[in-house]
Every structure is written in structure tokens, then in C-alpha cells.
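Single chain ahead, by itself, as C-alpha cells, in the form predicted alone.
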Amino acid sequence: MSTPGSPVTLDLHDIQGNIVKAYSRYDYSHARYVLFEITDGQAGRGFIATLAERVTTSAPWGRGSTEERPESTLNVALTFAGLRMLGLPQASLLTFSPEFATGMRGRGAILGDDGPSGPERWDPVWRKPHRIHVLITINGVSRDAIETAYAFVTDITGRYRAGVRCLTGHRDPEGRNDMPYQAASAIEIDGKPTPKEHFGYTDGIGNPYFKGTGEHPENVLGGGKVTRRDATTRAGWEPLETGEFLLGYKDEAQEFPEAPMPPLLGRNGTYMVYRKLHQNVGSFNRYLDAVGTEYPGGKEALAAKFAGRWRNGAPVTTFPTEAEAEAFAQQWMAAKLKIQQTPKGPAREEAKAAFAQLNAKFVAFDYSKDLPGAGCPVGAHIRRTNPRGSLEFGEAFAFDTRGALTNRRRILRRGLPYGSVVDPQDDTGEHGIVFMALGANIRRQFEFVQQQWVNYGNDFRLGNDRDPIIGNHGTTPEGKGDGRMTIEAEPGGGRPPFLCGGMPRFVETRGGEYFFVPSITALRLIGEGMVDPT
């Protein structure tokens, strides 16, 4: 019997590569995601059976390994409606989660996708749910890359076109309707990819760590979760436990999640939340502009107020000033270059370790010192969605745990930027992110998140405040936001407490679904019309 602490071997070879890898570390700034309708089972089978002879596993590559990086990967995902038309045994259906089999567009009261979120917005692809079946998304270093991969599968539903089609219907800069897939990829500055998004911010930090992935132990920083008081050290984190995030394997209640049945089909697999947000960048550069001119500091460090870190990444919970944040980043980006001059030896190992020390101020911090909100605002971005151990209000952690209560909230994030901000004063233009959230339960990571930490703020005191980036704020009669936001006091008659009111909704929702992402042994088991529930 296993216990919290103990080592987990998981068979990388059976695992789809964009669970255990965020991508984006390995340089893939490129994207290209593409949907399909099955109409015959027959044909579908052979397309996803060919299909899984060519799917990106999670095996170790690259940086260290002895195998290559490949130029592009390819990773394929089924809606409930897909895996109905593929022939799935209905006892076996009956076995996926409810929020799977019911989808996105079922569950928008839940998720908040009302009004200029609502599902009559989205792009044309996403309208008509029940004929989406089929997701490939493809990741590449370069365009090139991205064009090579995608003339593969292309070839493929070319061989099963009698029952398989790539559904159109995706929106681009252009302003057209009809693509046939939803382009992403990483801004761009001075012709380099970044990890910005359109709102300026510095993304994709602090994703989950959980065992048996092989990744870095240093991702454990920030990535796992706090055990101790003092968490600015790797002593101070675990890894999460893998069945938080993989089905087969015993999660933080050490206990087996739901899966699908026989074992073989949910083993090593794990669900997916796609989201097309659509930024309103025009909305939020005016707010910033406006109410900024009233907060202390400007408009930056509102937006830091706002997001919970510096647009940099810095913490402000760790970096209160502009000032501080820009002289860390400063130190990081020198001692990640050192690293990268350096050659391999001694020097270069003295280098890592500086750099490691740095980067936990990066991203190992928690809020046990400022529970009340003086440096990290309580409804702030990143603490409404990875709270850190704050939602206890005080020492007396829940089951002596520090983060009990967020541990079993955590979700995988993936995804990249797509279209670009030609005015920044504008909120019509094709641009946001490509959101994906992996984890083994919908319902209790990615919906709850988002219902009651992201759309309510009751876990918080903050009544129906919502998230003041994502959060689906309404309109007054008079035609204005209604969303608002209090910045806290600094203790000891400091700077008084800050009330942000009249927000518009800054992120809209532009389509999605719930998606299942087999094992590669799942994948050929569907393939050939082999799944036996009994």
C-alpha cells in the first residue's frame, strides 16, 4: 500500500506528451488546433488507430536526454459525442464523469458563459456542439514545422473521408469565419517569442508538479505543494500526488479518482477543458488609464494589484514596488544568461545553483504573511485561482496541512496566445488565449475554480466580488461594468484601502469543450473497436 510520501513510476511511453510537458518550455511557440466530425465509426476508428502510431508520448527528449526534440507534436483528445460515434460500449460511457459526457455548453451557468460569453457568440465551429468529436492540436518550434505536421493529418483525413471531416468554422485576424483550425502562437517582441500575453502579463508560471513526471526537481518550487512554514527552499515542497492530474493513480485524498472502465481505458489518461478567450484589451488599457491615475503608484501597479504579480512575473506579494520587481527581473534574466554562457563543469553548476536561489523568489512564496492582503490583494488573479495556503486565515491548517484546502483545486495549464493587438485601444480585433486545463476531475478543479473562486468570492469575504481579469462581470442599467475589486489597507495606517468599481468583463469566452485525452493503449484499444467493459 502506498502512502503520501512514496515514489510513483508512471510508463512515460503511455502517456500523451502535453500532460506531463508544458511545451512551451521546450520552445514550441506554435500551434495549430483542429477539430473534426466522425460520421461513420468504421472509418473513424481506422483515423484515430493511424493517428495513434504518430501521437507525441511523454518519454524524456531534449535537454539531457538521449532522444531528439521532435520539430512538432501531435496530440489527439475526443469529446463524449466522439467516443458515442466511435463505437465506445455504452457501459463504458456510462463510466465517463457527467460534466464530461453533459459538455461546456451544458455546464455554462456553471462556468458563467452568459451574455457576451454566451454560446450564441462563439465562433461558428464551437455553435453546433454535438458534431465536434475529434481534437488534434499540434505544436511546432517553427511555421514550417507547424505546415508539415498539419499536411500530415491532412493525409490522414484524406484517407478516412468517408467518415471523418475537419469541421470550419474558426475565426481569424482577417475576420473571417471559415477556417479549418484556430491558429495560436507566443508574442512576438523584437522577433523573439515571449511569454507574455495580450494583457502585457508574463504567463504560464508556477504550473503543478506531481510525481513520477522525470521533470526537474526544481519545478517542484512553487509547482507542488507547501509543507512547510519556510517555503523558500525545496525542503519546504512536495510534489503533488499524480492522481490529481493522471486517472490510475491515488490523489491527494489518496484515494483512486472516478475513471472510465475496464482500467484500461482511463489509466494514464486524464480529461481537458478547451477555451477560446477572447481578451478585450482596448477595455482594459482604458480602465488601467483612467482609474490608475488615482491609485498610488499609477496604473502599473494596479495592473500588478489586479493579476498578483508584477507584469514581469514578479510577486508583489514578495516585490511590493515597481522598482524591486524590475531590479529582480533584471538579476534573473542575467543569471539564466550566465547559465547559458556558461560551459559545462563546475562553473556552470555554481551558476544553476544561483540561479535556482533566485527563482524561488520567483516562485516559491505563499501568503501565510500576508493574509490580510496588504501585498497580494485577497481577490488578486493568482491567489483567487492557487490560494497558497491562504484560505486557512490563520496557523491552524486544515488537516495540518498547509494548502489542504487548494491542493485538490490545482489544474494543468496549456495553451498559447492567439491572433494580434493591432490597437491597443480596441476590443474588436481576433486575439486572446487558447486556455486548456488537464486534470482527472472536472468538476471539482477545473468547474469549481471557476464558479466559486474566479465568479464568487464567498471563500474569500469578498461577497460576490469576481476575479477582476477573467471574472464574467455584469452591466448596470446605465450601460456600465459592474464588476469591482477592493485593494486592501497596509497595516499600521499605511495606504488606505483602494475600491475599484464600474469594470466591464475584460475576457470573453469565444467556444470550448470537454475533451477526453486517452493513453496511447486507450487510443489503440478505440482504434480497434476493442474495448470490452466487461
Given for the second form:
Amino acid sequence: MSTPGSPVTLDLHDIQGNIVKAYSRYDYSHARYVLFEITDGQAGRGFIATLAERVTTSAPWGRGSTEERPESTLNVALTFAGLRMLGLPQASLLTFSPEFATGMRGRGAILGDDGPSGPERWDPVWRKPHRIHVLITINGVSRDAIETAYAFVTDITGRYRAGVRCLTGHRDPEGRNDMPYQAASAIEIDGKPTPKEHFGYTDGIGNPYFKGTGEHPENVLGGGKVTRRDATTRAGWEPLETGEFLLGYKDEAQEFPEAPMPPLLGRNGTYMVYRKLHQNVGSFNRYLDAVGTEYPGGKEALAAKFAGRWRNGAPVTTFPTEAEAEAFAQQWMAAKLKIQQTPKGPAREEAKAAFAQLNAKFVAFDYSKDLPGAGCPVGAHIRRTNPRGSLEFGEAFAFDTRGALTNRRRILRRGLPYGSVVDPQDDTGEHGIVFMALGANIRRQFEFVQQQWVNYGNDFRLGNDRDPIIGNHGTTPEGKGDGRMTIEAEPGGGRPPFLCGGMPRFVETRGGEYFFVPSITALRLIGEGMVDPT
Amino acid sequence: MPNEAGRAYGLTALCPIKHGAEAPQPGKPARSFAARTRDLLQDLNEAAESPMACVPNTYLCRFLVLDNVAYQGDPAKLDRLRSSYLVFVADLHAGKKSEEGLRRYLEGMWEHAEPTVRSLWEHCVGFDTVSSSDAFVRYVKRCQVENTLYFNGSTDEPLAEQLKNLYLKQEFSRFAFEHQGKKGAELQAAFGQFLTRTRPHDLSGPTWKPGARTLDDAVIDPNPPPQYLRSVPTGASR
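For comparison with the form predicted alone, provide the form predicted in complex with its partner chain.
And the full complex, kicking off with our chain again.
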């Protein structure tokens, strides 16, 4: 058992990939998500045992490692119904968290999956949660790599067809609603994959950094938890406890998280929320066009205030004007280019260091100089979902640490966009994000953020206001959106705050489920039918 | 001071419910007095509006029937009470002279909600002798339990002030949305109309109706202004 402050060493070969390291950092710009129903426990266990041999782990690739980055990855997650079909003993099943056992659909009231986000609007495959048992996620560097891995999965499925069936019922961009998989891929611009999502924002910038992920310690900047020091420096951050993201390790309460029994079943595993989120691109663009003409900063500034980042990713609290954000982006690109153009040696290391310093500006900030929200609005998307210590509201030492109300609400975000936008003024069609959130406790982390911080505003002293971009805005009796947001002004600056009203719902749920992502050991135990809680 | 937080008062009263049951009615199983009292409380949940909303200076109140008291610990134990109790808990504005304020509050309760009071307390021990507001005050005070850890979740202003406050806040936020971007004279004129219509210093109205939840069904005004001043705006409505 580790003691406080001691380093955590993780057996990365036992932890599934995409948890400790995000695949998006390794040019996996394509993905395919496949759901399975298990109708026979024995066949199902054989299926899992076979997959366990091929599951991609978190072991490092490339330089300094014996392993090369594969062309494609393969990972496995299970639902509660799946664990039951796989024959887990009742005594083990009862030790999984209640929200996981209930499933995403059953938690709809907490998540705000109502109206246009209701289950009756979901892709057909997600409407029968009792049949969803296994999720296989394939990530690949190319479409060919995806096809090869998919063929492999199809082959294994065929081998266990006596008791394993691929579920159809995913919608696709051609209007079919009986597809056997959900495709996702990075949005390409000029033929190159980008980190953009369909509203035009650069996505996936900030992600938690926790103990044991020591490969790039500089990632603690912005990724860890805030201290009371300067957030633009390393001293301003400490790594989060491993147990916030992986079962079997100490968490931010200095406790071992509640986890399934026996301990080997939970250790090195975690929970995952999968949500297919449709983006009403037409409504979003129309709203920005209309309100952007009234907003003093214009349309792009309005988009930046909604998100808390300019669409190029620069945080609006650090770069208050579009010109500054643009200049920063250019500097960043130039620094990146310089690394490529500098020959190996000390000069390249210098270029790398310069780039790292610039790169940190995307994440190494907090709101301590921006408490009233004149830079980044208090209700902006990234400030809501990760308040970075601002919930002390400037009252120093109100809590043990500035981040005391944030550190237990962090989530690892994974996933990719799906579909493409054909007409930027059109809401219909297939385009959105497959959003995945990983964490040791769905209730405390993802559900809390969704319910209290995205779909409610009281913690930010914003009454009933919701997240402008992903909040589940309702409709007035006249049929207008009822979402609203205050864009705060500089106190004493002589300008009034700007009020955005009449926001419709820009993001709608189209399906999803809660999954358990077992360790490789646990997959083997499940596959061999050896789970013994006694 | 127990029971007090500034000018707010936290009343807790435990009123014993008689043992026994109602006389059986043909075709209907008899209910114990405690169960009948609980039935009445549960019916209140279904009422469109709380009968306590009309009692002046009620910040918040709650009724419940207390049976036995469970202690969760090692060893767990169950305290068997001598009877079931009707528990009445109220957060109220009492003013600086708190006991005087409590008396006024209970008198107001008798005056404005006597039928509810009579039906809820009907099966309580000794309540059959209560037939006046004075007697009701004496009865509740006899049942009062000291509240030593009182926390009031709102300000301690009189309720009428708080309701006007809430009303103005909602109306002002609506005003701000509707007049955003307007310049000097136009804005000033509109604000003048807003003041005429909302009468910020007039607690009698327009104001927030006690117990109401949204601005659209909340506004009451016993002395409405002439029609030409009543330009009720539409638009953002939360």
C-alpha cells in the first residue's frame, strides 16, 4: 500500500489502452464502436477470453520502449447486463456501483436526457439496453487499419456465434439505421485530421493528469489539481490521485474507491460513460450569426465566451481578444514547425522546450485573476466543467485547497466526432461526437458534472442557467429556446454585461450506456469464469 | 439563543397523537389516528397550493408524523416513544422580539389557515380544548422543543420584503434581457415605466405570490395600476 506522497507505479501492461494515454495523441484518427449481445454464457466467456489476448494495453510505445505503436487498437468494455450474462457470481455483481447497474437510460432524469434527448430519439441499437452487453472499440491510424481490425473482430464473433451476436441499429450518414457499428473519425481539413469538433472548436485540450502517468511530467500543468501557487508554473499544480481514474488505488479522499469484489476484478479497471451526442450545427450557427451581430465583440468572440476558449483553442481568460488568440496560434504553429526544421541535437531540444512552454499556455491557467468572469464568463463551458479552483470565489482558504470542490469531479475525456456537416445551416443529418468519460465513480464525477454544473448553475451563483453549449435548454410556450447566459463585464469598466437569451438546445443525446472497463487480468478472470468473490 | 437566527425563528413542535383508531365506517377499514394524520399530510402533497402559503411570514414549514426514533450506530437502537407525534417545523420571520413574533405568527396561522390546523391537529392529545387563537398559541408552545442548532437558509427580512425582492429580481432580469443595447434616453424612459409598473417600494404589490414557483404564475397586485401602464413584457421567462 502506498503512503501519501509516494510515487505510484502502475502495471501499464495490465491496464487497457486509452485510459492512461489518450489514443488521440497517437494519430488514431479513426474509430469503430461495435456492440454485442451475449446469449450464451459459455460462448460469451470464450469470446472475452479470446479478446483478452488481443486487447491493447497502456504500455508505452516507441522511443525507449520495446513495443511499437500498432496500426490499430482494440479494447473491450462490459455493461452490467453483460457481466450477468457472462456468469459473474451474484455476490460480485452486487458490488458494482448502483448507477452502473442501473445504466444510462435509467439515470436519464439525472443526466437531463429529456425532450429531444429522450431515449425514443436514440439510435435503435441503444433503445434496448438489456441486450447491450459488450462494447468493442477499435481505433486506427487509417481506414484500412480499421477494416483489418474489424475483420478480425468479425472473425472471432463468428467463432463464438453460438452465443455472441453483433448488434445492429446504429444510424449512419447515409440514413441507414441498421448499421452493425458506429463509425467515428477526426474532422479532416485539407485532407488532414484535426482536433476540431463540428461547432468548429478545437476539442480535447485539457485532460486530467494523475499519479503513475509519469511519462510526461510537464503534463501536470493544467492537468493536475491546482495548488495555491501560480497556475502558469509547475508549482501551481500537483498530480491528481490515481484512484480518481483507476480502481484499486488511493483517491483524492485518501481512500480506496468503492470497487467490485474480488479486488482483482476491479484493480486497474475503471468505469466509462459512452454518449452519442448529436450537434445541432444549424441552430448553433444561426444563433451565433444573430446574437453575434448584437454582441460588441462580434460572432467569434461570442463563440469564445460560450466555450471559454477561442475556436483555435486559446483560453479566453489568458487571451482576451481575437487578435491575441490569433497571434498566439501563429507563434505556436511557428514553434512547432521549428522543431521539424531543426536538426537533431541541442538546438532541437531548445526548440522543443520553447514549444512546450507555448503549448502549456493552452492549459496552464486558472481563474484567480478572473474571478468576476470578465475574461472567461463564469458560465462558460470549460469553466463549468472544470472550475480550476474558482469555486473558492476568491475567499482564500475557504477550503483546504482551492480545488477541493473540483478535484473529485474530474473526468478523462476520450472519443471522436462522427459524421460530417453537409450544410452548416442544417440541424438534421448525422454529425456529432461520440463522447466517452472515464473515471472511478460515474455518480460522483460524470453525473455530478452533468447534473449540477452543466444543467444547473447554482454552484456558480448563476441560478438556473445551464451550460450554453451542451446544456439541455428547454422550450418556452412560444416555441423559443429558454437557455440563457450572462457574459460578465469588467467590474467598474463602464460596460454592462451582455445577456444571451433564447438559446435552443444545441446538443442532443442519441444513445449511450455505462460500461466497466476491466483490466487485462479481470478480462481473463471473466473469460475463464474464475471470478470468485469469496 | 436557541430557536433564533437574527430575526428569523425556527419553531419545532412535537404534538402527541392519541393512541387508538377512528370508529370503523361501514365498508371502510378503520385507520389509527397516527395513520389518519399521515394520510392528511400526504393529501397535502397533492394540493395545488400549500394551505400554509397564506400564513404571513412563513419562510418554509414542514409537517411529519414521527413514530419511533432509530439510532444508527453500534449498537443500533430504537427509541420507543410513548406515542406518535405530529411534528410541525417552521422557519418564520419573528422580528427582534422573538417570542412576541412567534405568538403573532401562530395567531396568523389560526386566522388564515384554521380549517387546515383543525384537521391536522384533530387527533392530537388535548387539542379538543383548542377553540381560539390564544388557545392554539398556548397549545403549540406547550409542545415546543428547543431548537439549539438552528440554521436559517434565507435572509431574516419579513416575508413581504423577501417576496418583493424575488419579484423585483425576476422582473429586473426580464427587463435587462428585453432592453439590452438600448441607449440613454430610451433606456431611461423604459426604466421609468418599469419603476412605475413594479413599484419597488410598495410591498403590497405587485409582488410574488407566496408559494408560487415561476414569474408567470406568481405576480399578484391587489392595487393594479391603470391599464395604460400595464405593458407586461413577453420573452425570457425564467
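Numbering follows the first chain given and starts at 1. For the two forms, the rigid core is made up of the largest set of C-alpha atoms that agree within 1.5 Å on superposition. These figures come from a predicted structure and were not determined experimentally.
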(message) Taking the rigid core as the reference frame, tell me whether residue 477 has a CA displacement of 2 angstroms or more between these two forms.
(response) no
(message) Does residue 54 move appreciably between these two forms, meaning a CA displacement of 2 Å or more on the superposed rigid core?
(response) no
